[in-house]
Amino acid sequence: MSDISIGALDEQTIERVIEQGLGVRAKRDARKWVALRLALAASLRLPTPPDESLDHIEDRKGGNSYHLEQVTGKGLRHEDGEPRQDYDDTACALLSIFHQMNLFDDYAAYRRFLQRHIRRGLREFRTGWRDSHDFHEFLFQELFSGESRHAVDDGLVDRLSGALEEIGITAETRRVVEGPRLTRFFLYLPSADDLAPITRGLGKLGHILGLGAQNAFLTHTDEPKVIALDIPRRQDTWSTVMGYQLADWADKYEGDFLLPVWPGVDVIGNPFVLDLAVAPHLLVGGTTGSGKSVCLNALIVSLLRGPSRERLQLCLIDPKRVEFEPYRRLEGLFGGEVITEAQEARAVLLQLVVEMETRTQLLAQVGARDLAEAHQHGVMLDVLRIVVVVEELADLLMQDEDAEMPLVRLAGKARASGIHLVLATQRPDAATFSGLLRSNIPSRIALTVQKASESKIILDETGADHLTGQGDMLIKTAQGTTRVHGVKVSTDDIASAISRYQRNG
């Protein structure tokens, strides 16, 4: 009987490990044990333990079964007797430690437990390493992300005060903070008409610093001529914000926002959060690779985990057919099910905007203008909350012309019933956000684009064209615009999240 399972997904992920990832022929079953030992290496490196979804394997035919002997080294022996690479015991162990009890007493546990982290490292892979990336690279980020690389350059501080003297500028550093991906420095200016030389100068200061496309960023404080200054790193001094972060701060959640939603954290390294309720629909747009889906993820995960939570439904939309696959077993989405064709999308948003129109006639009749409101008086409708989430807007309306109709008429009056939309594109430009729709949409997320015209799209402003990638983001709310740096959420989060959410919504 074999010892560990897994699917015909699965095990075609060992086989594009070892043959396309390592370079090795993955033929015979021998070869195989480095993806697995690599797949849970990689699942023990997540702080939350895996579902018990994995116990349940959908597909098996295609799959594979192991013995210990495989996976862990069990009783491998020299020809005199030694062992050799046995390591099961140190597998156990570890295992132990992560699950806090004694898997040794109980091997039936201890096989489930390595099973269901195997699955889970196998299911990183398949999601997070992409073809054209080096393998390696991709394994080191995926067991060393988090770790709180960056330290202090102390030669930064005379580097910028010299470049600031080259451009005119006299300022004193007041104090220095690290953030995950910049440094702030708070700089005093002792004269006001310091301030629109240094805003002017921000081009050639990052021409000076060798920053390269990206650029120092200001923002102003409640200090009396104090400015901050932020500086970004090398990428090898980066920390990474992970995704059991953003479920910690959801849990432990107890301000007063109805649908409070945590795309990362500040420069400085602070949860960053805002209310969908308020917003109340976001437009999020940023190039291939910026980190647009991931952020999608984070403000799913966030509602998922949320107060609010047993008062919200979900529509999720997605022409690319990819990037929502994961939340396809989350139950009561409406529409029934992940949306990914064009004339389906449409006939869903048409009703969306009957749900609207029905909503609006019972807030008429309570004499009350939003959900919010009727409450206050007192009223309580028997309605959800309905968060509506776009993937990819410009492939949507490029099948279907008509969608952008009933988007425009839930973009200008779904608040007041509750129905708030996010919609996302990774080319961001005056055909996909519309007039209609961003004169509606107040709030905004951009993440990297290529050209400073993209960033007005998004934002009516620059700056989202010198970002540093990987989820950096600028937001633009009624507070103004804040730099953020997106959570990394796995697929793991996810799963979490819809397990957590399904169990107790």
Ligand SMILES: Nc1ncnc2c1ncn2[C@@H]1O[C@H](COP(=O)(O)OP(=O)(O)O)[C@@H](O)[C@H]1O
The other form holds:
Amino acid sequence: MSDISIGALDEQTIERVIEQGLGVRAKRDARKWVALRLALAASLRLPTPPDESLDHIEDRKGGNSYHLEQVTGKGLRHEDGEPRQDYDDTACALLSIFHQMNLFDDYAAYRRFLQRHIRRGLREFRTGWRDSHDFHEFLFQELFSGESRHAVDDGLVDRLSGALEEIGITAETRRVVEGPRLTRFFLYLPSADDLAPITRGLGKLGHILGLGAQNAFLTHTDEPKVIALDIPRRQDTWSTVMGYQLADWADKYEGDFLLPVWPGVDVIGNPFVLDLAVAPHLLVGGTTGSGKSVCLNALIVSLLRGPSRERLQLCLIDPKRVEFEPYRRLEGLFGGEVITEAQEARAVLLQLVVEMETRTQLLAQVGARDLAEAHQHGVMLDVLRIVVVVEELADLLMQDEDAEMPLVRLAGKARASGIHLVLATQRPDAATFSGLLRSNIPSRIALTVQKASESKIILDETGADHLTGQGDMLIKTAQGTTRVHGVKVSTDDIASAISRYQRNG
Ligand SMILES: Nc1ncnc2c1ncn2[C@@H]1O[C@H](COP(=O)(O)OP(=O)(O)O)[C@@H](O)[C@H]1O
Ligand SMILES: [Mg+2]
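Alt. form predicted in complex with the ligand, vs. the form predicted alone above:
Next comes the full complex, and the chain you just saw is listed first.
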């Protein structure tokens, strides 16, 4: 019997890694262990254990099995009997440490964990590595970068005081706080007259400091005469906000938000939470590659782990067909499954409109304007909160413009009906995000855009054109606009959120 089994997609990933990634053609079979070990290494880099759903192989046909001899070199010997490249004990020790249990005594568990890690690593390669990227560069990022890559930009304090002097401002640095991507300087301005020049001088400051297209930002503080100046740092000093942090915030949440979601952290690294039940809808806009899909995943994982998960139903619409792939095994979706056909999407949206009207009538019968008011009157309406997530609104409307009407109607009555919309688009123009939809979706998330005019379409203000990309965002709610660095949610984070959700309800 072989020790490790993998599915067809995994096997294809191995071949892609070897042929396209490593550029090795000859003796292909003999090289597969390289890909298997790289996948193991990539998985061991993640701080959370791989999800148990990896035990189940959906696509066995076209998959493959491997003996430990191939994977870890178990039992390999030179002709004289000396062990040769036998890393089996090493692998077993690494996994024992990772899982905090002695796997030397439990061969079945060792094999199972090894398979989970290898399959997770291959999945990371599959979802994270784009053909346009050099594989070695990707691998380097995957194996050696990430949250631990936090090197402080030492010279920045000096360069900033030089730059302030150069634009004629006297300021005293009170405190410096290193956020994930920006450094916040709390500047004490002895003369209030310096406030206007520093605001006007931000462009010059950026120029002197060499910030490129990014800007320095000013925020008021509640300390007298102290202003916060945020300076973006070099990319090699950034730290990633990891998916397990989001899991932790959601699992330990004790506040009273009904549908808390955590898109990321603020400039100084504190988790940023907003209540989707209050929002009550969200538009997520940004250029291709700015991090919209990752952001949607953060919102969905928040909901699956959040306090209302037992009273929650998701409706996932993905006209691009691939982005919501990880949610295929999620049970109880509105519409029965992830919706990928535009026709089907419209049918499901119309069904939601009917649901909305039923709910509105129920509320009218008990004399309440919305679910919360009914609750206050002591009437518990037995309805679920429904969150509809559309991955690429423009694609949906292009394929079926009639899908807009039900969206507009749903947008108008969220508070009463408990049905919320999260709409993502890379083209937030008037055609996609029309006046009717706009006015009923006041909460917006803008990821990086190219032009100030695009920022205005999403947020009604500029700023998103000066973000640093890769999940950097501005979030606008009734409370104002906040800069947030997004959580980098991986397929693995999604898988464990789903497993937990289905286990506990
Ligand atoms: N919060 C984040 N932190 C770090 N990198 C991110 C983050 N969000 C996105 N990225 C990077 O940007 C890439 C593109 O993100 P994606 O969500 O697919 O963009 P979009 O959907 O806007 O095209 C991701 O593959 C990832 O490498
Ligand atoms: Mg996307």
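The model shown is predicted, which means the values in this text are computed figures rather than measured ones. For clarity, a rigid core is taken as the largest C-alpha set superposing within 1.5 Å between two forms. Positions refer to the first chain, counted from 1.
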| property | result |
| --- | --- |
| Residue 252 C-alpha shift between these two forms of 2 Å or more, rigid core reference | no |
| Core-aligned CA displacement of residue 328 at least 2 Å between these two forms | no |
